[in-house]
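Have a look below at one chain only, the form predicted alone, in structure tokens format.
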Amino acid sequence: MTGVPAAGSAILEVSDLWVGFPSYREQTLHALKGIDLRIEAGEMIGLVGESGSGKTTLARAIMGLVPPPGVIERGRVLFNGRDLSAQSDAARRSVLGRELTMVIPNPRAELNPVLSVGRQISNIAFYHLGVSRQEADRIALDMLRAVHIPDPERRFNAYPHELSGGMAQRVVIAIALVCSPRLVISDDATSGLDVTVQAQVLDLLQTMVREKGAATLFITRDIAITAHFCSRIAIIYAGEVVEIADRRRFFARPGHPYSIMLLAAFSHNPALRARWTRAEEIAGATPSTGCAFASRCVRRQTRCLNEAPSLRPLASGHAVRCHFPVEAQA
């Protein structure tokens, strides 16, 4: 990539992006349902949601990579004007690692047991970028100082074995990063690290982010880490966005009951915390037609269990897929 893209010019844009995955004699259980998003160059986007709500799913999406048997059976998803998904594999694969790259969880999956962590960014650089085998090792080597590993020259040689996580997750980073890609998706990429070393990686992917001039879809379960991290934070339920805002605005005022009780778990409050986590299920409160989140909700009306709620405003860049969002007095 060549300069910083311009603020404000959308890297990525999803519309009424719908996936199902089909059960045989059953109903198709809907993973995605009519998701909207858009990210803009130089953004670092939060996507916080629990296991199973579909922030997997979605990155997948973005990337045309959604696994059989799903299919994405109505939307779009544009990046950089292109939906990948209706691409060839050929296409698709010139885009994927040079342009898009993502970041998983357990770097030690990622990377090649039998090939040193430096090949491994140096065949990236090269197959990509198209610069001899020499420069490609050059590029390498210069990514493995960026990413702060210690003697890079010796842990070039290194294999992923010989290096403890967290130095194996600032490789998988290198690896992402090591083409100026416009768009970096990190899948829950930190779960497994401890705290401190934790932090050192967010820091260091948000500083190469934004100094490449490149855009971050940062999925969570964790949403005190998008507080220190993200420009904007999105929260998932049941495959579907139910509140998006600037991070300011959104930690100040949540709008929606399950972003309070996201929050309200980290209260140090008991009665905080009881009055918004408590989950009483109710015997049919989700039909299809309903709230995806009533039966949890503490807040639940009649009109919650019948009618489902559409994405609205409730302040200037902040949306609530809510009937009856708490709304804080100014």
Ligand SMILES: Nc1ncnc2c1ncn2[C@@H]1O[C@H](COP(=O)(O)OP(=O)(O)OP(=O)(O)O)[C@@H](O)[C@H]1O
Contents of the next structure:
Amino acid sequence: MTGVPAAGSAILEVSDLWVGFPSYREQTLHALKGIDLRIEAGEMIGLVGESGSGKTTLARAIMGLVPPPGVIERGRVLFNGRDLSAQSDAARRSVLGRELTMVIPNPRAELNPVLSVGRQISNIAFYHLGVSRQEADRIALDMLRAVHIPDPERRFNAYPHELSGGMAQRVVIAIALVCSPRLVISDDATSGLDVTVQAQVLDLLQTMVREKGAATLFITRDIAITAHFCSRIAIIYAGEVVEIADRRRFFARPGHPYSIMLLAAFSHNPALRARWTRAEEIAGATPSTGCAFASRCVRRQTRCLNEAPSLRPLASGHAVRCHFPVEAQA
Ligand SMILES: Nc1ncnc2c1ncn2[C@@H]1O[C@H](COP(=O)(O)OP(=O)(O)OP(=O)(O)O)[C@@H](O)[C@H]1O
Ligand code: SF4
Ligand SMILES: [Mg+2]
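Form predicted alone done, so how does the form predicted together with this ligand look?
Everything in the complex follows now, all chains and molecules, and the chain you saw is the first one.
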């Protein structure tokens, strides 16, 4: 098994990553525009953004699997110091599933319907860890126990359709964690579950990744969830990171108007919601030269239309891509 990595070492380094989807006749759609992101051992980073902002594209690029016709136009991704997109399929396969794993929603679609869930976990251990079949089965049973599947000996032989959605998602987590990966990417993994089950599954994911010493990139559209589960928050808008900060700092002093709009959208305070969602009504196309958020921003000024803001530090570990960030008083 992979040992628990030392805290403070970079597991993932994404530098100036641009990914484009060329389209016939039209201009290339730049799904990611200069993403910089570093993830250290044991960190749980929440990547939050609305639909189409580039979250899954980033996850795929990290795995070295940008879906065609997408291409990495610039920049690089280093996982454990290696560029997975430059590896052979076989070399990449041996990293994915063992050192770098992914949890996605709709677990029943991800699981093999004609293989018992215990066997599916056991197969991963057998294939990646080079242990005997008997040892792989024992590891699989331990994992079913660890993810709190009731009556694990019996459930070992159950098929995916015999499990509830929440239980199937736990099996997917067991598969993702059985080889003690260094990085787990969770892409909207619990969005199909009801709120209580979602909280249980996320609790479990958090505990398991901590125990295994893995880092996590936790992708979601729901900023509220990240307040409970993440150590750092990165907000992505139209393919750019617009704000990044430690969780405490982020929720105490969000600086980007879009972050505040997201927080307001999930807030129960109607006044706050009304104030910031008003931005949705602001007319006008996004200027090609200025800030990508300008057409929706309640704080925009002339400068925003003419000059694209860069990601600038607001405080230690806190950066915001905005000419006029919201700077709360202490
Ligand atoms: N295979 C593809 N071909 C063409 N364009 C694509 C492809 N995959 C993604 N895109 C485009 O890239 C942009 C980012 O998509 P992506 O799937 O990464 O968003 P997302 O943040 O994961 O959204 P969601 O929350 O809905 O999952 C979108 O504009 C999308 O249309
Ligand atoms: S740069 Fe201007 S338009 Fe963009 S988010 Fe900041 S205030 Fe709003
Ligand atoms: Mg997605």
